[in-house]
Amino acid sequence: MAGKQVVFHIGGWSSCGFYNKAASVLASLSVLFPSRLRVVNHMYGSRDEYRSWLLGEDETNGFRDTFAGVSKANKQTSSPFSWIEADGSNNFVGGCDDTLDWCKSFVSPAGDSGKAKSKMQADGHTADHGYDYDLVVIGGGSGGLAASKEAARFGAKVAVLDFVKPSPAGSTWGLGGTCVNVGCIPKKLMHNAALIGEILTNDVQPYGFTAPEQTEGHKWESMRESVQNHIRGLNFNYRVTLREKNVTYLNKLGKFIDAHTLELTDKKGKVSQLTSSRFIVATGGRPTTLDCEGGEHAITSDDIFSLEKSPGKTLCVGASYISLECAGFLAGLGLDTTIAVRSILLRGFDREIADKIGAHMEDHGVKFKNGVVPSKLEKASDGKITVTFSDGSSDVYDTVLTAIGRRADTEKLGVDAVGVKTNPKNGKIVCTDEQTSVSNIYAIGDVMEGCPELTPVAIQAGKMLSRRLFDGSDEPMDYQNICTTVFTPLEYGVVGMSEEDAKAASGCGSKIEVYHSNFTPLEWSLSEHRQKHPAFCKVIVSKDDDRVLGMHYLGPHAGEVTQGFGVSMKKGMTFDELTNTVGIHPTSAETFTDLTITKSSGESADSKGC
């Protein structure tokens, strides 16, 4: 461990045995590492001395007190009680396992810990701050959520801020953010409607059943509403959960007017305030609208999902995941459905695996118009939408969906106002660890810059970083390897590195080795439907020391089979381990643990045999 030297403090009694023993390594190593550890004692001559000064009056106002918001330096009465005094302030280590693990951790190869550390400044929070929260949560979404009980679980007082600013369209929403109301949750139930209306179309007859005849075809309505009580269950959920948690639910829009307080409208605009020792920013983002004459005709997604009706012929402008997967299941529902493409598909992601969906949705019956966005739109008087393109070429849709990507939602949040630096390009808020310019707000999910627009990101960063403000830990987010999934008809799970990063960070492609496969899942074997466009999986692999840099997989459950190889990639799996992994059979995803082709040997990638 380089760097300046640790003072370690370390409390007890004088006959207390554990204290003795974690008092007595640190001493010896103190002696060993003279320039790097200062051991400082404070040892009582008996255990009510001891519990007095730690714990304080009636246990009150003790030196445990001090560390305001660690719930397990809060709660410790035992014998020893260890912390590292550092930059003016004191962080917990623990009792006597926790001091001995971190003398091992002292004097071990990798350093303080082996583990990366935060780099978070001190913020000023005090368990006296004064002020009516410890923690006010801007914003009510997966990751706001998330991080507002994990906080109330170490003891923090805590308030969630949630207030839903309608869509130019008017649509508004419940509880929950995104991901809940206007995003994975429906969108995932009308990909599975999709999926199903091909499984009745394709695959029922050779499996000997009888296709079903549907004389109206799929009822939208019917979809729509079921979908919508979902919803609205899991809003009435988060509300119960929150109350249970004793965390404040405030249905109010927050604006910074320092970095302290918050002004707060309600729905009937009623304006107010409170104030917080600490602030986590999680506004997430709102899409992009169309910016083109007749742009307002457009809806978005937070639109779609909850349309009174069917949507009809629909152009879905933009070539994100968001609009391939809105495309796809309505081309799956039986709509019309045209994507406009600018320049390529899925931009990040894979090139060959998004030319395998674009081919895969097109012979699905999703049309593309490629190289053109829209240079106008013209609502007509019954509904209908003409739109002009770049190209000078015009048709005439029921519905034009926007994804041509999204910006954070933080323009009327008066963060610039008291110094947190955004971005000037997405509105999104600049971070180390989480926090913001200001020490004392920070910031989770898409309205951070640089951060993987997913909810599983958001929720975790949340937890952590309200493990760190209020529990002592230092452990950051680790926002390398992970996995997702984009759920266009034919599904693509992937963790790690595309084939061209992976070529990028190399500095040529003769470095990385490709190993992939063109197969037939079992299930699909039967359907002659399914032969045109197999399922596939390739493994990117360092030829310098064997480790995977990337998986990705097209084909069914593709979030199932991706994220169960989550883990191995966050511990540096290499493609020796991958491969001497058991398979179980007969599924997709013992794929990865046979293959053995590689894109260098020129041999054909198609799987033979079961």
Given for the second form:
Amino acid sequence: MAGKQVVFHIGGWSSCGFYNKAASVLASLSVLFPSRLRVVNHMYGSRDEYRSWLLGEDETNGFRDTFAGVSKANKQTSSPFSWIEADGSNNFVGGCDDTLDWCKSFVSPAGDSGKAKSKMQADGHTADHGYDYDLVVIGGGSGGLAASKEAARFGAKVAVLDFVKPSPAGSTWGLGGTCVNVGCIPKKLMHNAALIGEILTNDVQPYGFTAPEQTEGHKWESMRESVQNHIRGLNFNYRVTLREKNVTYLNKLGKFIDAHTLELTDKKGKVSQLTSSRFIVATGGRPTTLDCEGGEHAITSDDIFSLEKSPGKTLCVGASYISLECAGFLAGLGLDTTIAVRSILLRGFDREIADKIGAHMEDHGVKFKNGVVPSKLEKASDGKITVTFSDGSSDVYDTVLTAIGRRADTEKLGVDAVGVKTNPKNGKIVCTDEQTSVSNIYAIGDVMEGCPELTPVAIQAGKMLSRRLFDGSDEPMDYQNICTTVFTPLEYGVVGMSEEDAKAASGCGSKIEVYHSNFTPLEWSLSEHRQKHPAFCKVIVSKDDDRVLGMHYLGPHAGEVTQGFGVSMKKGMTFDELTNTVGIHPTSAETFTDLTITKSSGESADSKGC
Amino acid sequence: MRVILLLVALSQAAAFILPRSPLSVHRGSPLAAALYAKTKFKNFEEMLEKFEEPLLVDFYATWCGPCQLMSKELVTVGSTMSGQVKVAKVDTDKYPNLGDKYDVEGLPTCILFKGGKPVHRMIGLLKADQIKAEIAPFL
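Right, the form predicted on its own is done, so what does the form predicted together with the partner chain look like?
Okay, now the whole complex, with that chain kicking things off.
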């Protein structure tokens, strides 16, 4: 909350206990934080004098009426009466309680937005609504399952619909959504397989082991079977858990007929209906398909994790995390892998880090075709696909994986019919505090506009929404400072702003300081190959108040390293607090606590010895 | 004696009743192939009614490791206790509603049915001797 000085006005009369209480708190704060707060007192000698100022001669032309359109101000008669002067206009605060609430938030750390209240509107839900359910959740993925279980916890009658429309290549899966079936879980397992491959290649010998006989190299079918078996176990668990928590599970596709009615279709095509007081749309997204000629020969992330045979020589089309993570583990498993990049890698992420990730992948054997898109795919009778690119070049691949983006899964939902507003560019549902333009219909997770496409975000948002709907909470979801990790071969963990965003936010580069360090994780020291690429971390600090704006880590176990810092960032940690923390030695994470070199100094970021 | 692999299209779900459909026995894993019996019942409930002997039903899934081991143990139970109990298997992935109906929360789960009603439940992998000892009091 650093920055401009707040000019806070408070009016009241001298013997008013509430005025004195509020004014004394304000006076103390302005003594403690003179650069941040200036208080102007408007103290009247008597109640009559105060009222005469506030209400005016005939109670219509007093000071309170200068707050046009603010009915709470216009109706106030009591003391104190406070407001904030900003840019020439006055913003009403309120009486004693409102003033003290403002004072509390003034001294709270910047990251603490827990005081904000949800802006959801009443949706007409009553206990005796007469519908089949209190809540129907459409979509049994990360967000949907969390929201439904939480709502049931408060006694709501809840049903979850989950229905997987097969991918164009015919893949389908069980309950649990994208993350469990065709996202985070299989991705991390296959990424881990690639890491094991790296250990076998790089570390076995220097650490003194005898290399096991790897006559067959990596066997895709074995990995696929283990991964799929694990996923099926998770599907089963989710079913059981829903039953335990008293949530009805329906394997049916839902479509809105009106704001309280859904038409359901099961996998045999049988149609039925149900009604509910409230709905949460949690249908997530699906991969966008290639629209060039022959694009239908390509598969997507919906298919790769259950592919029966090894994908072989693969082309990944796309340059954000899904494409990079898939290409990363495919190359790590020994497959000939190429990535076709239209413009830049990891749009929206920190540029310096994105470039380093790309450089590492290239050294790791991934081929990059930059500045191209596929213009034609032709499938031969032996199954191989010839891809012609926009620059005229062409090559033959066993598999083409499209990872050019994801689109919200709202097409068959009937949202237009009921008036739920969506963003035409991506189909995502526009919401305020997860409430759509139809008051009894809500949306969470990937299907919601503005929601970071991450499982834990959907889960948290779903739980908090259910608390607001069925437990009287008014706490909104906090989408700030969410930590995330990209599981490329060199993993990237981040919480907070990229360097570009920090520069843009602070107005110009001089208001931020960037501390950075290249380092070699100890475990890599015994392998020559691993040392070719150092790990890297950087911290972006605000010069105004020493607050850490962004933390970036490129190295092993990035997710584990980053998680704990998420809490520190929420609490508004300063760089001083970070570097005064004693590091754990020897780890990679401790590098954050040792940072001293700034980018602006021009000194080398390579760390010296131990 | 014989392990019957059931293909049961079941009727019950909490709020929606689907019509009963015919059930037939299916040649399943290599284990059952040598041991299967082809019998036609209308549905699971009818099968429960028709069987005079107690029926030990193994709820399993193809992806569940312990379930595969349990199958082998059940073959032993079936063969050494033929005449006293019949053993059958239900794939909970194919027939999730059956799993739900009988509150199967872990795999493998074996339920002993007598007179159409569940009288004993065993959860987890057990050896043939343990299974026999557990169901003996009910036979």
